[in-house]
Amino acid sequence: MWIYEKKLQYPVRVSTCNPKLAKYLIEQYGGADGELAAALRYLNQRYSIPDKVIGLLTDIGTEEFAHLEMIATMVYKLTKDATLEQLKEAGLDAHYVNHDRALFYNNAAGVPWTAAYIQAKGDPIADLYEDIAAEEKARATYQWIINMSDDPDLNDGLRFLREREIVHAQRFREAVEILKEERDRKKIF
């Protein structure tokens, strides 16, 4: 199903090493809106959604997971360096006792990744609109990250991940106007 070319999405690059700004992007690893999420979440709902738009949450479900590679890279790139003393002053430390350096799907706050994040009604309209707000709470979470980091290299590559959640959020749109026309449709028999 897939084809693995080994070299990330967009390139990642950070320009200091920061733990603090590190722990905030463990929220779209593996927080509610993060990117694990909502790949999980589209390639569970494509069994349940009409063939019209079956294929666009492949695809997005699919890059999503590339956007998983981005974050686990930025973090690792962000924290490598890092002193114990770093790495406590930006509140990782109970991270460290319990994984070390190691990526682990939680959110910022450290509460673990849960299933209970994926959302999947079967009824292909409402989850359609559950996705575009999952869209949606993520571009907003890049945006704030960007707010908080002072880190250029890796702004760039914030946006790039917002401007795609953007992207996604429309093409969902569309999706509901496709499946809304062909509800509407007068069925003659």
Contents of the next structure:
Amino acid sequence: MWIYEKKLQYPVRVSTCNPKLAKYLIEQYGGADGELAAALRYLNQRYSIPDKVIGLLTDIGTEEFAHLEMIATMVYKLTKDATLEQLKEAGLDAHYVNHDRALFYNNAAGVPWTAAYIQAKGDPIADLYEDIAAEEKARATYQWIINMSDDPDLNDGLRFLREREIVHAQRFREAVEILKEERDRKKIF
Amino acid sequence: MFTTRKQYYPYISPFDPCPPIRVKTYVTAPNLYLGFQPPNLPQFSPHEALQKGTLWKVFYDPYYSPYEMANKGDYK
Ligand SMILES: [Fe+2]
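Shown: the form predicted on its own; wanted: the form predicted together with its partner chain:
Below, the chain from earlier opens the complete complex, with every other chain and molecule after it.
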């Protein structure tokens, strides 16, 4: 079970009214390497992985939901007061026709989220390598969004999220080392 | 000097249609270099750690856009 804390993991500030940024940010909401995909991937894989690393998948999977909430807040702030003209300009007119200003799990190109984005192979090494790749891809996505954004406050929040991906990748790499069970052993080859 | 930013120089054809980007850059984040984290590494203060996104100085590697870099001069 979970205990919900009614605050964001890191404060979200958006300083410019630029709904176009919402279109980019939605990639991390409902995209292949986004926070939803990350959370669901890890929290599902943890049932069929050695005991030693279950806790890590639970912790990181849970944190991804906290990131999802931050992205949602950013998108919401950028779209809630946007005029129809601004939505059109931002390329969000098709989104409006389908969803009004509601958030939806799709990527920056409007493709809806699918479970085909994630995998559970049941092989611990295969799954952890997928997780490492997912973290590096999420890190890269944050870089490309930061490159597209000129909002300093928004970028501050994105930098925090990107830093977390670096730490997550590190922990998944350590999980592989734990499963190799060669960490403390004297190496005689 | 060690850096987590790397460069390469792609082939430029004399017949390319657009002005070439001569230098391409990519990131090699600190998690690639450490292996299993050794004990007793330097930490940020709790307040700083919450702001930076990591407790461990070795993993702190913030990314700034070219636009921000141009306005800041440096990125750390
Ligand atoms: Fe992550």
